[in-house]
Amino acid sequence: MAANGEEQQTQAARHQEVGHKSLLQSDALYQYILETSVYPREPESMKELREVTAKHPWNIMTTSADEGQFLNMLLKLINAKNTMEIGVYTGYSLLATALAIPDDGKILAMDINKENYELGLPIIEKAGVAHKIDFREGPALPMLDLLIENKKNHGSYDFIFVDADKDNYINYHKRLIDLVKVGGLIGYDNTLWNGSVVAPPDAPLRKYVRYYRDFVLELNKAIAADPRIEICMLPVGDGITLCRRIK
């Protein structure tokens, strides 16, 4: 029994690791999902990009494979065509989107680091979907403000995915709500923030987890009270909250 208890404690500790991309309480169960549902259906290009990204020193920033599968199906279900992504990294979720939308679909992709995007770009090009992507390097807020200035952009996006600086999530939301169409979706990633959203005040959290937690909590509280949207928080990856604009 003692050995079994130690094993459970070890597994519990592992789930406190920031790098654990699932909130499931069993590594074996998460592995079952990946091996049964995700990996056998993962497009070869996404597998290649996932493996390239795994070797990058910042690989913790990537979208998990199960979340990539979810986004790909979601975009097909809502027939998304004009989309936006804030926070690209090497482009795993971007590729999931590009593969899902029609050949004449578009993704406005923003990131402060073009170098990371260029790591995945050859794979995206090989997959034949690079023409759908309009990548822009730099902070997203000034770009969003420019988009909002033109009334033609209001309500023009079917889907917007945000996986970027958590301290600006609330600022993104204030702008994106005008750009997404009524009936369209905004997806905010990391809204359960490694489970830290329910951690006690004295919990031993890594410095940056503790710092950004307050911003994640602020967003979660704000969108839960926003009458312009319907929401659904899902324990996929590190938590993703879908916001459907209703007015």
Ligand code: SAM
Second form
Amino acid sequence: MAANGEEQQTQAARHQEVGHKSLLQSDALYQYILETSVYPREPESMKELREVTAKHPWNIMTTSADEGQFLNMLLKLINAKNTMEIGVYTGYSLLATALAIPDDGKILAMDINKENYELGLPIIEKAGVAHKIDFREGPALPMLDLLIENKKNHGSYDFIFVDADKDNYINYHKRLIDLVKVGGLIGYDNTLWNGSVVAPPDAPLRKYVRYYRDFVLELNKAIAADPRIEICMLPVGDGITLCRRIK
Ligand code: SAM
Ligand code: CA
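Next up, can you give the form predicted in complex with this ligand of this protein, since the form predicted on its own came first?
Below, the chain from earlier opens the complete complex, with every other chain and molecule after it.
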């Protein structure tokens, strides 16, 4: 126990030495955020959807409640109206978006799996926001290619949330940059990829984490070098990188 305590102290000291500005130094602190400011303000529908999703075998895929709260606030701040989501699962981030945008706002939502979306749909309907959602089942890339063919879709999206197959993020970016408006935002989710972006080559990573890691690293480099956007990588959830189109 003592050795463990000492080890923790050394780590904390090192943490400060390198001028680390993140305040989130423990699981307890994360729990504090959830219990103090997220759960008490979570809309009833989002709570219900979170609880239904928690029982699903792939629940690890869901957006966390603090990230849902962040997205909801962000969308209101930028007055988003025309939005897109790639990667819906049971719809937690979708519901956070649908609740944030105005009554005549739109979300073009894509996922290869409709069954999981249908699990959350009754809750989304009960919340009175389903009319804002245009769900399309299938792989996102060909759908984006179709959208791009029509010039009127260019520069038409205020916000696009990307939370699907990480090995396609770069391909999505090539298309989304034309679809988002100048001044609009693209949010790429999971850009810290379980912390694996800084894992040593021989680290014992789960198979899927290891497989997608290089794609996430490649994306992070590519968007950091893209002059068409300003970026901000936030350690919310599993990391979300906001890209604001500037040209
Ligand atoms: N945003 C969701 C939420 O808040 O719960 C989580 C999305 S989950 C991490 C990733 C989703 O991407 C899965 O539902 C999966 O079916 C979907 N997906 C995977 N490959 C895809 C593709 N090529 N096109 C569209 N969706 C895809
Ligand atoms: Ca995610």
